[in-house]
Each structure stands twice: as C-alpha cells, then as structure tokens.
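Below sits a lone chain in structure tokens, taken as the form predicted alone.
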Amino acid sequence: MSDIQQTDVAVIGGGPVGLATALLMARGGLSVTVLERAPLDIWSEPGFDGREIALTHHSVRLLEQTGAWAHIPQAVVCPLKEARIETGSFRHPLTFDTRGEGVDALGWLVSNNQIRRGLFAAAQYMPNITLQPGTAVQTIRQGQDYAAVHHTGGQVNAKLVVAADGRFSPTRQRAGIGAIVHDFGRSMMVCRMAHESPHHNVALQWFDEGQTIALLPVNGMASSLVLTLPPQEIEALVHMPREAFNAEIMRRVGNRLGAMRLVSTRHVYPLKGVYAHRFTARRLALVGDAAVGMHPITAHGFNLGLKGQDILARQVLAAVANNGDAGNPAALRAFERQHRKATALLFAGTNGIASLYTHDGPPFRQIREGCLRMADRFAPFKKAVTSLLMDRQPSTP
C-alpha cells in the first residue's frame, strides 16, 4: 500500500457532477482528489452513450466557470428554441419558447459524453486536482477530524468526502443512508436518428398511447430519440435489424420528420427515481444522482446535479474561509437545507407527472388533454415554467 494521501476534499465518482464539484472546490483554493473506477482511457475519452443533456442558462454558466465549456466544441452545441408537449392524437400542444425573455434560446443540447470530456480536460490541467483512475473505494471511516477513504491504490485522508457515484451510490449505502426508490416499470432507449425534414430547433415530448417519445434536436438534420416502453418491448427494438428499426420508429413517431434512419448505437436505461433520505453525514455530502436521481421527463436531472454541487461548493468554501474546515457540520447542514428545498417538490411533482402521463385509461387521457389546454391558455403558468426550464439565476461568483 502506498503512503497515505492528504487532501481537503475527496470526490468519489468522476462523472460530470463529480468533476464539476472538484473544479469548483479547486478554483476556490482547496486540494481535491477524484477517485474513479473507470480506466484512464475511458474516463478521459468517454464514448457516445445516447444521452443528450438539455443545459439551462445557469448550467452553462457553471460549465464556463469550471473551465469545461471552453473544451466543448461549439459545433456539437445545439440551441433549443422551443419545447412542445403533446398527448395522444390531441392536436393542441403546450408550447414554451423565448418570446419576451430577451434571449435566443431556452437552453442548449449537448451530448453527455462531450460534457464529460470537457470537464475531464479542464480538471486534468488544474494543479490542485489529483485524478486517480482505475480506483475502487473499499471502506470509508468518518472520524471527528477527517474521513479515511481506503481504496485499491491506498488511502486518502480528507476533511470532506463527496459522493458522486450515481443513483445507486455505494458510498451512500456504506454511510447507512437510505433512499426512496421509485421504479416506473419502464425502460428508456436513446439513439440518434437522421431525418429528411428540419427540426427547427424544437424539442418534442409526446405522450402517446402505450409509449412516451421525446425528439431532441441536434445540429444538422438529426434528432436524439428517447423512447420509453415496457422493458420487453425496448429489448425487442434494441435487437431489431436496422431497416426494420427505421420503419418501426417512423411508424411510432407518425412520420413527423419524414424518412428517418439510425445513425448511432442504441442504448437502454431503466427508469428509476431515487431520493436520498439524507444528503449529508459526518464529513460526507451527496451530490448528483447519489442525492437525487430524477425521472428524465422534465430534463432537469443533470441541471439539478450541477446546482446541488454549486450549493455545496459555496457553503464549503465559505466555511473554509471562516474556520478552515471543509467538513464543517454547519456548512453541510446549510447545503442539505438548500438542496432539499430546491429538489423535494420537483422530485414529487415529476413522479406525479410521469405517472399521469404514462397511464392510458380513459380518465388519464381526458385529464391530460384538459391539463394541456388549460396550461397553454394560462400565461402566468407558461412564463413560470419557461423560467424554470431556462434557469437564468446567477452562478457562484
């Protein structure tokens, strides 16, 4: 075993939220060690995983602040001009756009792997960040003055441990923190489809009978398809020959964008929402999906993850400036209060919306249609939702 390493903050999990946490902490003057299970080649150059992330204005500012935005090619950033929500064959969509907002885009769509690459590139050049790939955490001892993280390469002693290791976080489980787990009984398939008709930078969320479809615009004549179905139906689609798959997708989307063809690999994710009972313990904080794993129906999961680590970084850096302790209990309690306030109602509301819009019995169809009609006519509601989608609040100075 190597010598014991000393650091201010140990981040477990080198995904986007973990790396963003490391960058904000490091830019505040703290030493940070990031422990990631994946080998270096996969961590630094992650492959396409099908997921397109709808970044809010606040998230883009945070990525700029971390230095990651400069490493994301602008050719892969697609502005989102309008969002449409439809249900069944009811032709009265609920639309959200930027009219009256003084900006050109609701947000920006960027592939998840491009965001990961940008954050890794920024982190590897920060002198007070230590990146440790191929490292599996074995145990964590949370003491009075520091936490000892034992891993496959040795030991790290940190004033604060940040769990950013996913919605089924082993770190959360080791700390004895339970979680609400909502299994929606559905799987989500994501892939990229080229099409003959332009998308006009409009994102569509369509709740059809027996399926939920999202078409998210990417640059060029292509969109990211997000299809939600029972797991066995998704499994059949994933293994369907390409030509048959193209025909089946065109049938499912009602030929909205003309001829379509698959231009990427297909990826499947189970739909499970997770909300941790607590976001903190002694010298431990949960961020990203380890704290709150959202249903993707409102496209807020990644943005909430970035917002959560931003709150944590602000509280920790203030505590260090005040008393020198990155694991200050009062700072962690303040982070938990603020992050719970930002996520609890949204998590519950998202689960409710997902349940309402994935049941096809007669009462649910009528309720959905009525809700869309009323919501589209109620200007204050549309303005409030547009503001939520854009999230233009200032980031950490």
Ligand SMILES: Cc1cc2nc3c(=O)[nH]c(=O)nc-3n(C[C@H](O)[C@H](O)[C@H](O)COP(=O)(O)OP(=O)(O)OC[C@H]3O[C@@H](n4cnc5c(N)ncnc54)[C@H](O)[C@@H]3O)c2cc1C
The other form holds:
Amino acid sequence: MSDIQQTDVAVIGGGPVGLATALLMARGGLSVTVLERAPLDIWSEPGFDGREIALTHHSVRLLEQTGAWAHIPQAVVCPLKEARIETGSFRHPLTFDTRGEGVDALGWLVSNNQIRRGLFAAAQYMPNITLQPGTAVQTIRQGQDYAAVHHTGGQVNAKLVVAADGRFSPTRQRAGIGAIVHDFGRSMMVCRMAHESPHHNVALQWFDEGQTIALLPVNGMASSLVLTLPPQEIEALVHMPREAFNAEIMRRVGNRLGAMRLVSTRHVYPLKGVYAHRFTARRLALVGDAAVGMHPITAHGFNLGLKGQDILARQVLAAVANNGDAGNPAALRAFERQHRKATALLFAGTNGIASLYTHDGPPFRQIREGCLRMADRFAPFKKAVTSLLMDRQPSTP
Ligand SMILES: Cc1cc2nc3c(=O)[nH]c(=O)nc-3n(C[C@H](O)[C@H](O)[C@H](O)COP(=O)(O)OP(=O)(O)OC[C@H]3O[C@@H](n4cnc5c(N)ncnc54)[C@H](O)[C@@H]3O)c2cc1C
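Same protein, different form: I have the form predicted alone, so give me the form predicted in complex with the named molecule.
In what comes next, the whole complex appears, and the chain from above leads the way.
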C-alpha cells in the first residue's frame, strides 16, 4: 500500500501563521495537510512563551474568519486604550489613543500561546485539514504538476507548499531563497509582572538610556514586561533570584507601577530581523516569519503574517476557481507583489526605529527627543500612526 498522501496544499510549520493559512484555505474548500515538528501535546496546548501579541482590528477580523477567535476566552483578551512613547528622562511622551476614532480600543493584547491554542482548536475540527505532528521534513521536490514533500512519516504530494516554519525557515533555505538578516546585537526578555498600581490599559514604550522597556497591559493588575538589553545583561537577569529580580525591575521601570512581582516564567529572544529575497518559487510560497521576521518593537510580525496569508489564500482560491490549480504561478506572483508592498517599507522603517533607539550617543538622543516633540505636535502624523496601529481596513472578500 502506498503511503503517498495527495493534498491541495501542504503547510510546513503549524505555528500561528501556518494554522491560519490552513484554516483560510480549508474554509475555501481546499484539502490541506499541516506538517509540524512539535509533538501533539505541545502543538495543541502550547505553554506560555512570554509573548503578548498586540492584535490590530484587521487581525481580529481575520482570526474570526478562521474560526479561531471563538476559541480564545474573552478573559484573556485585554483592550489597549492608549500607547505612550517616551525617550530617556525626557518627560514629553508621544501618545496615541482612540479619541475621535469611534472605537473603544486601539487593539487587543492576547498571549501568543492563547492564539496558538485557539487556532489549533479550530483546525482540529475542520474535516479537510490533516494535522501531522512530530513530523520533520526531509526533502521537497518541486515538479511541473505538484511538489513532493518527503518527511519522517512518508510523502505528501501537494499542488502548493506553504512554508510557515519561522524566521530561520529550513524550507526557505532548502529552496535556495536567501534573506536579509539584520542582527540588532540585543536580546529581549519577556515575562509577566503583577503590580500595585493599575495600568489603565495603557501600553508604554520607553527608550531609556542603556535599555528599552515596554510595559504592556494584561487583564488583572499585571503587565507584560519587555526589556531589551545586550545579551549578557539579559542572561544575568534571567537567572537572578526572584526577590532580587523584582527589586531590579522596579528600579529599571522607575517605580511607575508601585511594587512589582514576577508571576510567570522568563523568556529570552535574540533580536534578528529577517526579510526573504523572494516570497515564492515554483509551487512554493513563504508566509509569516519565514517571509518577513520583524523586530517586535512595532508589534507587526504576526499582524503582517496574518495579512500575508490572507493575500495568499485569496489569490490561490481565485486561481482554483478559475483553472483548478492551487500552485498557479500568476497567483503566486500576485501574492509576492502585494505582500512585498505591504511589508517592505514597514520592515525598513522598523529597523530604522529599532537602531535609532538603541544608540545612546549624543546625536541619537537629541534626534529622538526632537522626533517625539515634533511627532506629538503634528496631528496628521499621529492620525496616520494611529490608523497603522489599529489597521481597520475591511477584510471581507
Ligand atoms: C517578544 C516578542 C513579541 C512579539 N510581539 C508581537 C506583537 O505584539 N504583534 C505582532 O504582530 N507580532 C509580535 N511578535 C511576532 C510574532 O510572535 C511572530 O511574527 C509570529 O509568531 C510568527 O508566526 P509564524 O507562524 O510565522 O512562526 P513561528 O511562530 O515561529 O512558528 C513556526 C512553526 O513552525 C514549526 N517548524 C519549524 N521548522 C519546522 C520544520 N522543519 N518542519 C515542521 N515544522 C517546523 C515550529 O515548531 C513552529 O510551530 C512578537 C515576537 C516576539 C519574539
């Protein structure tokens, strides 16, 4: 008996973007197989990984369309009412809020593992999605009519292979697609801290001298702490005993939220931005971090990943409706064009901001302060950034 499976779409990597892709393609009527390296228990119930994802309005609508939003408990969704940006001891924050926008929230914060759980829960009930955990891809052969994916459990022949295997995507490398890799030389530590004073649903991004701190509101009297420092300083903090850690963090945040207490595990992410030279090859498309791995400072990575897979799904479903081929080259070219347009400037801009705000020399500090002062006074700029933060564009087909 042959163990070759036939499918319209094979998704490599069952992270949040891979699962969202599978759901939108399957809801459009295609058969989808998702190959995920992690074992089933970790895939279906991922543990807390420190990331709180700031979701835009558009992303929430896309998660609703996938069916995943209904599986995310409302108790873990925290509305974001205001975002404040400060630099050094310069006490003139740049603020963005919902005033005049006709909405209650700029966006919503949800932890990454809750998003992943919601997507997995939605995917496991779709009859035309096959979930294959504990599966390592060995080779991919992209032929004229289909791509053959050889993996540890057998072979899948697919009309289209979607690489959603993260920013160091082995599939991208296998396909010989290079990438711009920007190493920021910093690490980011993320964890949850309970605190004495309320956060009022305000997110703070503070570019202090020698450190960058973000405090992101989560439900209850708690915030997600996001601290960026050189890797060796982060290493020391991660291994610091709890009491000393609490005291150190209160000192670093300038006692803004009263007494603080660590209430989660601590997680470290080395900061590297990645932008693939191409997003497509024959019968192959890159989505999520495999295509564009953003610096988290502007909170765009997953939002752009969702947007990209939405563009891909629309193009592929339209092509299937026309001529029946999910790997249609014209559809892939259209996806490439649109996704590049949606991401190229943001990627460059985010890298520029991240670099400007991690240098403390005199010209950088003055430029930062000047930028904040000007930006706060220039209403059209604030309006444009607020729109970008919320991303309220319609997403219905
Ligand atoms: C600290 C932090 C904060 C962030 N905050 C935000 C935010 O506020 N807003 C936002 O939009 N984004 C944010 N991001 C970015 C966001 O987390 C990522 O963009 C998102 O997780 C990318 O999802 P993905 O599915 O593309 O990749 P991943 O989450 O990396 O998933 C890849 C999946 O592929 C699997 N895999 C890898 N290799 C293979 C293989 N060979 N075979 C099979 N499976 C494989 C992995 O096991 C994994 O399940 C943040 C990131 C960090 C680090």
